[in-house]
Structures are given as C-alpha cells and as structure tokens.
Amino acid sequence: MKTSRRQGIVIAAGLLVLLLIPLLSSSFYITVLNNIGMYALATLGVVLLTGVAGMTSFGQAAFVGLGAYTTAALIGPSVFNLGAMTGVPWIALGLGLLITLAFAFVLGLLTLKLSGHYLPLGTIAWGMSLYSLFGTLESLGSHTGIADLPPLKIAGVVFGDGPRMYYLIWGSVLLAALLIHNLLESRMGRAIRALRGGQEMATSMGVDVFRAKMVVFLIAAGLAGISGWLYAYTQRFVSPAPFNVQSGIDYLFMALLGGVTSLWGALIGASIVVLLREWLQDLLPLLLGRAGNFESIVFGLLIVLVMQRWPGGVFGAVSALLARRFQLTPRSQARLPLQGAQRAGTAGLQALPQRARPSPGERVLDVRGVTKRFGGLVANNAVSLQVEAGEIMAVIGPNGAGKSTLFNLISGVMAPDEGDVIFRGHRVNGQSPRLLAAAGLSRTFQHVKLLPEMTVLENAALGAHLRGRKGVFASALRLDGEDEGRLLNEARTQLERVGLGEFLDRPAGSLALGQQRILEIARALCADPCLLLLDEPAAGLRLKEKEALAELIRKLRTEGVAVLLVEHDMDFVMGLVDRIVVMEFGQKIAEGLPDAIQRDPAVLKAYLGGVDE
C-alpha cells in the first residue's frame, strides 16, 4: 500500500506540474514542450512495438508524415481545394488515421512475417519509399512542402501553437499512455508481451501471433498518425524533411535513451533528445567556431554510453537507483495478483466453462506411421502410438532417439513427411499449434519457455488465453473486468493446485528451475486440455516435488485427461505411467507395460549401448 501511495503521489505531482507549466513558462519553452509531446506520442508507439513486442521499426516517422500530409491536404486551400474542411478538424483526424492505418495494414501484411534483421530492413525500405513519395508528388508541394495551413479551431476556439495546443497535445499523450497501460495489463496485453521472446510458446497457448503483431503495428501507426495531425496544426507547414529515415532512427533513439521497455521511457527519451538538441545547436557552434550537425555526434556517443551503462535506459537506471535508495518494491513484484478480479469484484465471479471431456476409453491421440526427415537424417521412421482418455503414456529413449521431433509432430510445430496424426478423430497433420490448443491439446517444453519479467500469475494466465473473449478496445477502456478476473482466478486456482500459490506476484524468472517447470504445467492446465504433452516434467525437481507432480498427474487421469510425457527419470516413469513407448534412432523398438519394458532385451540393449542424458 505504501508503494501504491508513493506512486499515486508522484503521478499527481507530475500532473500538477504539467498543468502549471504554461503559466510559468515563456512562449519559447511552451513551443519546445509541444514538440516534446508530439515526439513522445509517436515514441509511445515505438516503445510498444520494439520494447514490448520485440519488433524493431525505423518507419515510425513515415507514419507521422502520413498523418501530417493527409491533414495538410484536407485543410490546405491550395492543395486539393478542400480548404472548407478547415472548420471540421475531426474529419482531417479521422481520414488521416484511416489512411495511415490502411497503409500500415498493407505494409504489415508485407513485413510482419519477416524475422531477424529482415524486419528492420523492411521498415527502412518502406520508410524511404514514403519519404520519396512525399517529396515527389507535386500535388503535395514536392520538397517545398505545403505552407500557410490554418490553425486548429474547435467550437470557435483557436488553438494556435501556445498553451491551448499544449494542453491538447499533452492530454493526447497522457490518454494514449493510459490506454496502452490498460491494454498491456490485460489478456490481449499478455499476448502482446509474449511476442518478445516467446512466440513459439504463445502460439502453443492459443495466441494468434500474427494478429497480435498486426494489432501492435496498427496501434503504433495510429499514435504516429495522431502525432502527424497535431504536427500539421502546430507547425502550419508540412514538408518531407521531418519524415525521413533519419527521423525514424531518432524515434527509436528516443525510446532507447528513455527506456524502451517502459511507457515512461517515451516521455523521458523525447524530453532529453528535444531539449538537448535545442541546447547543443546553440552551444556547439560557439564552442567549435563553425556551424554543422555536431549534435549528431554527441547523440551517437550518448546512446553508446547509455546502452553500455544503463541497458534499461534512463528510466531503468533511475528506477533502480530509487529502489535501492528508498527500498522500493520493483514494479513486477508490486503488481496486485488479482488486478483484473478486483476490477470486477471477486464476489460472484463464475468459474470459466470447461470443455466436454472425452468418454472413458475414447482414443484421444492416434499417431499412424509418422516419418520426418531432415535432409538425409530420418528423425522419426514410421512411428505409431495411441493414447486413450485418462491414460498416462511415456515415451523414453536415449539421446537422438527422436522423442522431441515426435512431440513437435503431434503438437503441430512440424508436419510429418509421411503418416498421419489423428487428434480426437480429426487428421491434424501440420495444423497450427494455436488450433490444436483450441481443440484441447496443451504442452510444456523441454527447455522452459516462460516470460521471466512477467509475474507467475500472468505467465499461468497466458495458458487460458483462448478461454477469454475481450479484445483490444475493451481492454484499453477497462471494460474487461469480469473476463479478466475469471482468467486470473483460473490461473490462481491452477497455481495453488501445483503448489505455487505463494509465488503469484513473483517474477517468473526468479523461480528455481524445478518451480519453473511446475509453472509450465500450471499454464498448460489453464488451457483446460484433454491431452497434455509433458516434455521432461520431472527434470530439476526434488524428491518431494516429484511425488507431488506424480500425484497431480494421477488426479488428471481420474478427470479423463490423457497425458503423454517424455521423461528420463526411470523411477518416476515406472511408478506412474500405464504404458511405455521406447524409441531408438527414430524408430519405436518396444511398447508395453512398465514391468514388461524393464525386461525387454531390445530396451536393455538400447539403454546399455546409448548415451545417458
């Protein structure tokens, strides 16, 4: 409570300062602050796109240009003779956003499927193209630009570029930051945060990764479009120069300098860059005795210094300093574990509906002669197995046996070259893991795939993604209280079920490896599966934890959940499973009851001749 009170005091003080600044500042600094606000608005999109979702973009300035040029074309009397729209700025804003989002949607379709360094290179390419378009079209004034734009007028009140415009700009910034904050603390926000380093896991939990990328991309473009609308009315002149690739780099620089993973980083980075540029442009020519873009050298050195000393940017460095100085709780631990439930009120919240369980004896999984080749290597060779409802089956074998490949074929990560995977009566060869998750297949991973900076509760809730219904707008406007509360209650229930109930608000990365594996199981259970794939679930667990895990799996069996697991702890396997499949060099060499498998000569030979894992 003390931390929340401190945060409330800081926020209230900041808002008071913003309100009083126009009364205490000269017109010059009000103009500077207006520029900071417009930069901050677009940089919020960069933080969301790059820092949160992990997609590097150099094209934000081009979207600002689209918003600015559309506004200028609509209100400038000498461009398309549409000057009559001067009195209806909301039409210019709406059309500017519409055109910006349409461009962003098309560009997103073309570039968001790129990965690695190809994505930022793609954003540079279309950023250059839009800049060239602005400078080439004579109807847009070519490189001369569009001048003599009328000031913003709303309900007869002229805003100009002074205090009134200041309040409009900073009101837009604060509103955008609030809506993004709300979004990130929601079901859709967890999916967006999972894009940065957890896309394979998120897909297996039912997240439509490409849709989440497109949502982030459109939000970032929309913020840039609003910034461009404000720019056109504030500067009353639009030319291509402020919207080139260098400007796109500047937006990314602001985000990195301020703190690319924090919304506050956008405000801090924009403030530092704009103010420092103003001072350096006056100071450096006096010191060096000649004019030039020497501030670019200073900025380059500054970003290198910040990235070396403070990878989290200025905001991250200051936050860490204050946390040490005043013994504040880090944000990731200060979050209330039932935030969404508290919005709606925990009383009266209904549990999430459960899917119909398979009938006893129903064949849930039928793998028929699947083969997978990687060049000349045959990872799986005509492997077959069947798992029934309420059955626990183990797949064992030495290193290189093909167990992980088999799991990937079953879960849709890969498609078999030959054979079929039948899940609940339907052939699902190569079907998206997201669709399989919706059908009732959930899994854990050989190498733990968690989002370490998110809380234990949030990581688990990601598994229930498909069981929620509220989308982007409901989340941003905080209309998702009941839906979010039910998802988080389900996550808490499953975490308490696996013994992690006391760690709800801890960062997942702070857990021991064994606890992280248990967290993965809780996340998989949040999906309400009828088939659970467990990849080495006992690895890293202590004896008591293994016993508790075995008891949990047995309970799942009584509930009709089928469990298929890969495991190397033979004591754990032999005392738990109903049947065992043994693999060696991509082939199934034995299948049967645990006692029979322990006596099988082929199995003994494989293990005695194999390599211990």
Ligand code: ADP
Given for the second form:
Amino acid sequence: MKTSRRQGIVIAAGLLVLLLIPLLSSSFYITVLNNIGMYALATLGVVLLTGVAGMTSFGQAAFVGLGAYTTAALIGPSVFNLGAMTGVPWIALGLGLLITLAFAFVLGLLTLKLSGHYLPLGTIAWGMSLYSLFGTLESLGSHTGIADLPPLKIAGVVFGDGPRMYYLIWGSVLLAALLIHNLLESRMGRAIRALRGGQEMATSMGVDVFRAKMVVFLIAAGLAGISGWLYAYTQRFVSPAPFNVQSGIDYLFMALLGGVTSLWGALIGASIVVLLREWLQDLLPLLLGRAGNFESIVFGLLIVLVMQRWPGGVFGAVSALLARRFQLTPRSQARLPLQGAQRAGTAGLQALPQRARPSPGERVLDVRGVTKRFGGLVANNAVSLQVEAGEIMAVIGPNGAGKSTLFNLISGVMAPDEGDVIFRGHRVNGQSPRLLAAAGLSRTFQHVKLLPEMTVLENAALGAHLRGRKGVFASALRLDGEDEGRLLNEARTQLERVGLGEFLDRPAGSLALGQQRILEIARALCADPCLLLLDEPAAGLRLKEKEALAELIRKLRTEGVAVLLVEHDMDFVMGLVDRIVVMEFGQKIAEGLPDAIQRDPAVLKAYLGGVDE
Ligand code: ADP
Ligand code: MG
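The structure above corresponds to the form predicted on its own; please give the structure of the form predicted together with this ligand next.
After this comes the whole thing, all chains and molecules, with the earlier chain placed first.
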C-alpha cells in the first residue's frame, strides 16, 4: 500500500537521523537531546492517559521522581550506596518500576472509580505530597537532594551522559512507542480507546472499564518510572524541584502542545518545550533587562493559543497541512486504518466460536412487573413483556412514556425498584451491562455512540471484545496475531452482513447518520447476541435509510435473533414487527399484533389521532 510504504520511508529516514546525530553534533546538543528523550518517554504516558483514554493527570512528574529517587537512594553514597556493584542498575530499574507501579495502583484504586474531576485533583494532591516528602526526608537529602551518583555501568560499559546515554534513552523511547503503538491496535487497545466514547458504551461492549483505566494508568506511571531511572543516571543528581506539580503541568503541556491524538505528539511536544525553554532562558532576560522566570509566562500564553487554534496540537496542525498539500487522508481523522484491514484479510483463520442459539420460540426475555420511580415520578409502572427467539417486538409510545427507562432496566443501566428482569432464565436485575453482554444481550444507543476517529472496522471489532482472549502484553509484543485476525474477520463478516463492507477503512465519523446506526448494529452483532436491543433506531433517518434498516432487521429475524426495539415512529414499526407493546405515562396500555394495535382506541387516543387509518 502506498501510504504505508511512504510511512516506512519517513520512519527509516527518521531512524537514520537519530542514529547519526551524536556523530555530528556538539556535546551540548547531545545533552539537550537526552533531556528531550527523557521528557518524551514520560510524555508518552500522558498522551496515552489524556489523548487516548481521556483522563487528565498532573502527577506524571511525581512518578518520574519516584523512579529517580529510588535509583538515587540505591546507588548514591548517602543511603544504600550500592552504586559500584554490578547488576545494581537493573535492581534500581526493577525496584523503581515496582514502587512507581505500586503507588500508581493505590492512587488508581482511590480515584479511577470516581468520575469527573477526582482523578486530576487526586493527581495534584499526590504530586504535592510526594514533592514535600522528597523535600523533608533527611535520608533523601531533603531540599538539597542526593548528589554524586555514579554513572550507569552495564557489563563494564560506562554510559556517562554523552552519546552512549543518548542511544540508551532514545532506544527506550522508540521501544516504548512501538510497544504502545502495537497495544493500541489490538483488542485491549480498542477497549482503552473506547474509554473516550463514554463509560456506558464501553461497558455495554463488555469492556471492564475500571481495569482498562487501571492498565493505562499503570503504563503511564511505568514510563515515568523508567524516565526517572534514566534521569538519575544521566544527571547523577536528584533534588525535589524537578518533580513538583509545576513539572507535572509541564508534562501535560508537552502532550497538549505536541498533540494528544498521536504518539508523535509526545516527541514533538517534548522537543519544542525543551528547545524553547533553552532559548527563552537566554533571550528573555536580555530582552527584558532583568533575570526571572519569564519563560513560564510565554508557555502559559502559548498553551492558550494552541488550545484555541489547534486543538490537535502541533501534530494535528501539521498533519492537516500536509494532508491539504499532498491530498492525503489526515491522520487525525483516519487513525491507524491500514493495519486493521490487512490483518482482517488473513485467510485460513477459524471463525470465532458461537454461543448456543436459543431454539425458535424460546422465551429469551421476560420482564415481570417492573416499576421504576424517579422521586415522585413513576417512569415505569408494573410493566411486563416477553420476547421470544426469532421475534421482533417494538415498544412504542409518545415522548416521556417511559420507553428509554424500560430499555435501561432491561440493559442493566439501572435496576428496577420492583419486579424482575429475566434474561434466558436468569434474574438479571441491575446486573452490569458487561455481564449482560457476556450472556448474549447487545444493544445500540438512541444517540449514536461510536468512536468517530476509529475506522468502521475497528468500531465493529470493539463489539467482539468478549470473544477475544489476548491481553496487554501479548498485543504489545504482537503475539496476538491469530486472536486479533479472528476478531477483525468477525467484524468484517458482520459489516458485510449489514451492507457496510465497502467502508471498512473509513473513519466511522465520516459515515452518514443512517450508516452510523447500522454500524452500531454490526458492532452489536459482533458480540454474537441472542437478544438485540435497539433504542429508537429510526430516529433522524431519511425514508430510504429507514427502509434499509427495516430490511436488515427482518434479515436478522430470519437468522434467529430476538429483537426488541424502542421506537417513536409508528409508521416505521407497523410494517416491520411481530408484536407491539404501547406505553403511556409509564404504563403499558396495549399489547398485540400491529393490525390490532392500529385500531385500539386507547392507542389512538394516546397518539391524538396521529395514526392514519
Ligand atoms: P421516553 O423514552 O418514552 O421518551 P423516558 O423513559 O426517557 O421516556 O422518560 C420517562 C419519564 O421519566 C419522563 O418524564 C422523564 O422526564 C423521566 N425520567 C427519565 N429518566 C430520568 C432520570 N434519570 N431522572 C429523573 N427523571 C427521569
Ligand atoms: Mg427515549
């Protein structure tokens, strides 16, 4: 493929430049590049947290500090003084990582389950307390820190702070970027990227949201820990100042400036900030005629400007520019599109195993007298209905009748105050949507919840999350080939089944609304459901799109899927479904065949003559 070949050339050229730089530049610039590399490594973690998973952390510097201080305490002269022993660098790295991850795990347990601003606030508190801990502990040298650290020595080779350290630092950056890139293109990666689509959507796809957040949080902290280890050996001196909250903000700033939608953003952001700071620290005092911390003000203004003009950061702005210039698809719109389609093309893979189908006529869903109150309002009042395998049932009713509430009770978003929801013979009141998905209940959303930047194929594959096995390590190391190939094949099969087969590589956000709704159905089908719940699938569709949708739902019925749809649009429903339940003011006012419902006086009254006879 042309684009991937061009990418290969760009990457190879970049690697060559990176390799040659130490031979061509002064030791000053090698030091600067080493700093950039260490910042970039930790900033990769921030990009992952903020840009990919939608979480904000001000605590990255504190994690770098933990890695650096652990190393310094082990190798420095004042605490354990193990510096001269062989193998100690690895012990320092392992211990630094262990401590960083342990702290991140505890902080994650405390904040990741809470929504909103608890995580950012938690990371600020964490950054401040760790900073004061470093500053007060006598054994860690309080405010003066730990000096006279020995240089890094591995297998007799001394790394110092020059070219050798440069290769180590940049080797780590590239390796980390490669592993994360692999991870993001996998089953776990899709789960992580789904976090931005909202908790409700991710859970309904079977993603363990808390676990996915924790994984990202730990990876980010781990990268910071490694960066800290490199820092201690490069600077050979640690003090609290570089690890305060201000520095935590710097990392966030680098990520936002570089562009959080891409791993390249970390490299770009770290480079700009480090170089600009060097330059401004020389220039501003000359311009202003006195010494001071003026570069912070410039950075502050810069971030406001960037956020206003280029929300995708420098990476986003430049790739959009290049796209216009060379007529490429902008990368920020079509993230990682090629690989997915290539891997889905793998022939000779076994299809995913399917769950045992309910026999035709088997009662799949049994809702028994559910009541749901919101304060004084009874949104559902003793509602009952049953759906059989191979049947299409619609719940209709005017706005505010309680259809969405009923839908939420069935799909596990909330639990009924009274009554029971029985799915395939088991009582599932208020059970997590994730477990319901595992049991064979899949859904779409009234307001489409897709990941617009991900490809159609990847969006659909997210629905098959629970049918894959491979986790973080396997995918980072690309040992998930077969698993991933089968998931993507399934996604492609379902997309072809619903008629979206020609759009696999397109960003989901570029589809028309009707197609997006159909994509949501394909995503739900990837979970191999026995019951499909569709919340107002026809809303906002044009006539032609409604016809295509009805066609698809009929096709699913012949394949034995039970479909329960909640719909506002009587006309859409009448020609399509087998049975109808009508709701008004939270109550079921009628149930029966479409013909009978159309003549039911109570229904006609509820719709105020809105049905043409
Ligand atoms: P429909 O989907 O049929 O339009 P809903 O189930 O959304 O109806 O709403 C039924 C009633 O319950 C409405 O009066 C609505 O205002 C109320 N309602 C729905 N969800 C909530 C909620 N989370 N909190 C309070 N009231 C709610
Ligand atoms: Mg509704």
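By rigid core we mean the largest C-alpha set that fits within 1.5 Å across both forms. Computed from a predicted structure; not experimentally measured. Residue numbers count along the first chain shown, from 1.
Once the rigid core is used as the reference frame, the Cα position of residue 556 differs between the two forms by 2 Å or more. When two forms of a protein are overlaid on their rigid core, residues whose CA moves 2 Å or more are considered shifted, and residue 32 is not one of them between the two forms.
Relative to the superposed core, residue 359 shifts its CA atom by 2 Å or more between the two forms.
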